[in-house]
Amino acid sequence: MSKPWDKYLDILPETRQALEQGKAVVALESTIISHGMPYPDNLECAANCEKIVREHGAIPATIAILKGRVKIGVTWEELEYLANAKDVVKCSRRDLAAILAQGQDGATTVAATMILADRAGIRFFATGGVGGVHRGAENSMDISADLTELQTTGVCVVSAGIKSILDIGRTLEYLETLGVPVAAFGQDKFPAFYTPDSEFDAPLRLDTPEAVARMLKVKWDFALQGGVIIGNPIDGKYAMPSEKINGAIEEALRRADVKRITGKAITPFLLDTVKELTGGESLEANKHLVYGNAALAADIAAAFAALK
């Protein structure tokens, strides 16, 4: 039975067939392409993520909005366009209706990608890092819509933790309040994006894709609303020294405060400034943590498909 939103979705034939056959499919976001990395690193990263998902037994579905159409899976030409275009809107939940109605291009954040993946029937999503409670949020009230989306939308999000430019401790507390299951993969500490370990214990530890898949099956069998975060630590050989990355983040935050940068612009500004301050080292770490997340998300999706 068709749904009202089906008329807005363009699903690649390969992706549609995989979904109809109950095969493993992994959603990939487009904000990392249009707003997260410079060209040509963004195109290289996006292409490698799709390749890695395939190598781990799943079908990749990069999600974006092009000329007011939701793309569930993109062609190579569309991927190149997203990597080069300068006027693609950073699109979260609040922006979706307007972007679609006005026929614009949109790069989807974690929240928007979760929504569109869910509407297409995709339950697994690999990203870099999840948004969260910003440092100083007790004054700014800057809290990412990613968190409330996780409360309501039933998608498993594999990330390298909360972006370390944010307040990881307060974000974990907020996720607990929202009732969102949060697990670290293969370790007790929750990962910190550029580094494997934060100072915070993970609420839950899961050691294999099969263990994650079994938990998800029980959660969804019980119709427990909302998503799950699987915090996948960056491979140690690509991780950054804590002192170096934390120093760069503090300086980036100081510059953002001086320039009064807020809202949608703050995360791209901080990531770009951190890249500058680390001589590009943070960009390389970012790429490799995304690759690890793509691999793990595909492994979990394949394990879940095997359960069914």
Second form
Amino acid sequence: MSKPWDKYLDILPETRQALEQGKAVVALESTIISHGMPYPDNLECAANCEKIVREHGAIPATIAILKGRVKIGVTWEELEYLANAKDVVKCSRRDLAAILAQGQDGATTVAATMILADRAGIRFFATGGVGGVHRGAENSMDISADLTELQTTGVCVVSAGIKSILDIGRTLEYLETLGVPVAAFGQDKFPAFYTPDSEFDAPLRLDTPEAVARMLKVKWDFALQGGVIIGNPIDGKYAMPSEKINGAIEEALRRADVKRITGKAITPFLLDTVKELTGGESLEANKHLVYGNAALAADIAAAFAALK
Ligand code: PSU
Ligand code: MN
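Starting from the form predicted alone above, please write out the structure of the form predicted together with pseudouridine-5'-monophosphate.
Okay, now the whole complex, with that chain kicking things off.
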């Protein structure tokens, strides 16, 4: 049955076929490409993610908006364009309709990627970090639209936990209010992006892709709408020493404050400043944690496909 949004979607033939056959498909976001990492690391990371998803038995679908068309899966040329272009708009839920109506390019955040994945029938998504409650949100009210999206849109988001540029404790509290299941994969502590552990216990621990798939099946069978966050700890080999990363984050937050950076600009600013302050080490960690998430999301998607 066709849906009103189908006319806005360009789904790559391979992806369409996989979806029709109920095979494992994993969505990948594009804000991380256009706003989260510099060229050429962004292109390398995006290409490797697609490769890793395939190696783990699923079809990758990088999601972006090009000239007002929703791309469910991009070609190599389109990926190169996204990695190089300077004027691609960071597109979250509220930006979607205008970007599509005006025929613009948009790099989709976790929230927007979840929406578009859902409309295309994709339920699994690998990213680096989800947005969250920013430090100082009691004054700025800066809470990422990624969180409210998780309340409504039924996609499983595999991330490396919550970045410590955010307020991890408040983010976990807010996700509880929204009724979003939050699990750590294979450990008790919720991961903190650049480091495997935060100081917070995860609300739930799941140890295998099958266990995640079974939980999702029950959630969605019960029409408990919304997504879940699976916090996948960064491989210890690539983790950052916590004093080093925390020092860089504190300094980046100070600079953002002095420069009065706010709104959608703050996450890209902090990521870039932390990279500079760590001499590029944070970028290496960032790439590797995304690879781990791509592999786990594909394993979960494959386990879910095998349930049916
Ligand atoms: N965290 C990262 N890299 C990123 C992002 C988050 O380590 O690129 C991006 C994701 O696309 C996420 C968005 O959805 O930032 C959140 O932005 P905001 O805080 O403005 O909602
Ligand atoms: Mn924000």
